[in-house]
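Next up: just one chain, as structure tokens, the form predicted alone.
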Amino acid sequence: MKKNLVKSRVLTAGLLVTGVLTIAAGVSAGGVASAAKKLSPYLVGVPMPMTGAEAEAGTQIYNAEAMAAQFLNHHGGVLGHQIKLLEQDDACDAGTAVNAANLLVSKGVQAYVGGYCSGATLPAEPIIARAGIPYVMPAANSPELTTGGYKNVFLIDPSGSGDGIEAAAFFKQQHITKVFVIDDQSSFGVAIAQSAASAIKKNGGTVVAGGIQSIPATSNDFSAVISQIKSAGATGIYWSGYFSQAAQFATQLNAAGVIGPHGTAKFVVADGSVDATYITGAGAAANGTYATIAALASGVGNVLGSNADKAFNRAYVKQFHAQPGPYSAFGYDAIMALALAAKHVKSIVPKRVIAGLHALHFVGLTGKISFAADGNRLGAVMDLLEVVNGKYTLAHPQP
């Protein structure tokens, strides 16, 4: 279902989500709900990209967040107060993203639930720091997002550190010594580039090319990078940006005979990447290509494929006509958190419930869920996925 792409939107009770979504969440429709007290609105900001090209993984977030808030409301809400969505576009731009911050304040929001891109997130950290409410952040994940000392601060999806970690893991097992890292210069990218190498360099490997090389986010042209791959005689490959420009490097990696059925070298690619429309993008190119992905949002993983993950499914299917993205789930349960951290304190004032998030333990569709002090994700277990015959699965052996 595509949305509207111009006016930001309010969503207030809607559609009834199935009931099995409650054991999904791991509460009980009575623990979240109050009695039927007409209190104000839990007004919530979101902001996500819905313009540019990760417009598309924007709108399946919000999606699994409305069905949560959608699954509250009908049972009388957060303590009683009725869920208000406010989404704002982000477009995955950091400019865009304070001035989205800043309007959401002056609305009075009382929380804020989103972020997809790192680059877009992180500015907006002082913004609503300074204005004292939660930040749940279903799917940015950059290891700089915990860094800042922000006490409001909680990633549902688990520092992206885990990917570089992953990468070096699976290159070490496949004894491939020379890798080439590249970013796009995102925030995002360049972190989870110099984890990979930090974790590679650890292992005995060697990051070749003289260490992490950066290619603009505009670009669509990797004749350069892929002719210094043959240069240095590298067996691997770990692309850390989105899956847009990742389909395309793939494409001309597979066409230079880089990789697939004949190639000398594995490409894998960090979970920015990991998207229906890297498959889509690269086509036969994909195949025989990897992706580090906390294993909670891999689709294939330890945790999703249960009976609670398939109602999700459905549900999201039924109501939005689409499969959910793989970052649908966190979505999902970033409000099921906020909402179970204020149920916790018996309060919406955002204070209180950002000690909740601090002291909140449960299991969502993700997995069990609870933060460090610094807002990361606890307990985090990383997947290496393979694209076979068009769609990912879990890549065996595991590294």
The other form holds:
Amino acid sequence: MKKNLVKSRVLTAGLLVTGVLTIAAGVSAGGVASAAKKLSPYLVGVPMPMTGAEAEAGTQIYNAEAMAAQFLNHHGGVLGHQIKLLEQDDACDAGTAVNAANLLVSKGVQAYVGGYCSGATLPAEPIIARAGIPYVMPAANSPELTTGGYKNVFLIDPSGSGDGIEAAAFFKQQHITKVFVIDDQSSFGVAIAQSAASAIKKNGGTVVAGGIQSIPATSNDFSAVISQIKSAGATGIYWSGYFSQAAQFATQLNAAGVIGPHGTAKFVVADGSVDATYITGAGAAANGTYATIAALASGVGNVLGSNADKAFNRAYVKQFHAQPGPYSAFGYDAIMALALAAKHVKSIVPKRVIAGLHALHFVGLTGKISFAADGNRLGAVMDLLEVVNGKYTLAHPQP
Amino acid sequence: MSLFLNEIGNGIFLGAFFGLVALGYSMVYGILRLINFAHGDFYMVAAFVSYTILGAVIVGNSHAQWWTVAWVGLVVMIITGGLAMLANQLIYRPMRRAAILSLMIAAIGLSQVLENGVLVAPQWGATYLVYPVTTPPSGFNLGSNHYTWGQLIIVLISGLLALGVYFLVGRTLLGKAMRAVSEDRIAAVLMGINVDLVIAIVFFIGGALAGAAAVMTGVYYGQINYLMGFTVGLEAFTAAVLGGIGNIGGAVVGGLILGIVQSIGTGIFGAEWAIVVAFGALVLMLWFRPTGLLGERVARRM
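Now the other one: the form predicted in complex with its partner chain, given that the block above is the form predicted alone.
So here's everything in the complex, that chain up top.
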């Protein structure tokens, strides 16, 4: 027993030293018996949307987190503590998220790893900060999340302000000066739309229709908005909300002849709209539309449908009989970041783990991971994607 | 000016959906004085049922399988009508002597049951489902607006259904019985009218109209979700109140007005104001004309 423990420690330490953590190694080295059953479990709270419009994305991230926890538990857990994920539905709703946070804190979770919709992640921040435990966010990335001055917040997905800046750069490169910017009234959407609008103005463009427009997240009819776009003569349209509405917007823009074969305008969406459902939902209307997303390590997940990191995809598909989502790899990295930080400071005491996260440097599935003092991920690079023949591809737009 | 006209066009299209769902609200209210809060969820269930049937009979995502959509639409109208009738038989009918507030709470409960039932149902669930059929983008231009043939057909079908209901209620013996039950239920019984059957038929018609609206929503908007009934229910209820709840013509007029007000609100003030403008109009209406546009008869009775 003792020997096994040492062996697994050596293995994980080895991974830490090289700083390279690949799933492939994890999958092939699976089956090492845990020797640490006697230690208390490491309780990790996971708030994710499991119901509502964003349930699909939430499940895809949670699954990947469970995979990471399983992998670590196979190798002796975190310093001998088996990771136990306590999942709670936040429904992408602020009120539900606050309840979930209070419930999980009262259950004594020692870390909080979750969040897809920023609007549901933001109100949980003060609760988690008061509990004094680390809050690692796999996918939520509104710029507002790191302006609260909390020292325990860490964003695996680079701040969404990069989305707006990247989109503005694309419009400029395309000589598009009249851009229609619209959000979905969510915390994430509003913040991204603002960063896009200010970047567009900085680049010499104008945000038409008198400024940023917004539409309720429950709305599925964009006809009135499309009339506005036509009357303003916008040739660029920027959507900062989520994928289900993006699909309807693209479909209706295409039917109205604003984009697509009969249109001349370019439709760009932020990373909340990067999802396989966007393409299936919009069908042919998705072709020729653009999206921005943090550059993933050679197209992890199935976003790009590339061959890169087949091992993660294979392991995910084998376990869940479904393709991983664009943020699955971020979920995997979030749990890994937490575990490596704990190993680095040789403690699962929340305060120590927070310090460990601040000092963390490792290469995860989504590339190099380290955090600025405010919790934003350092060194984020954005990618521009274009949908071609129903698939996301890296875009190389010609001016 | 062209923006204004375009937004009116958009609003009429939007109003066609509101109007159909509002008819169901209004008819049930007219006959039972019950605001059936589960009505929007009949519409939602219809969307899922049609999704499953269409998924089974249509191979691949294809446009323009109009006949398939038409017969599936009819089947779904019958199923949804049956569902509404069943809800009436199982829940509202045994409670007929209870206070109307109890019925309304039962309706809210039923709405929750339907939403969560769809949420946990295998194959349905919480995610957005992509509808198996969509309308092709080809169509015609009016002003600077492009309308698809699908949109035109949807508005025409809505109009025909509403006209059908109008004539049914206003010109037939069954309609006369409905009006009689609405006017005075006890007197209607004494005149030999089978009140329970009339009420059941009203529920059936309301459900069937919601079913038609659901299929058209799926075909045009292309996505369905288990919460879609709530938003539409709220808007249709508002439309019914705007037009004068309990009044058949009022529901249609209210739907059109709500659609147009929302679209023009978007065009002039921006999309974030659409709902403010729409509900502001509702408040003004309740202020100056609490009976709604065409709803005097009911108000006198209240």
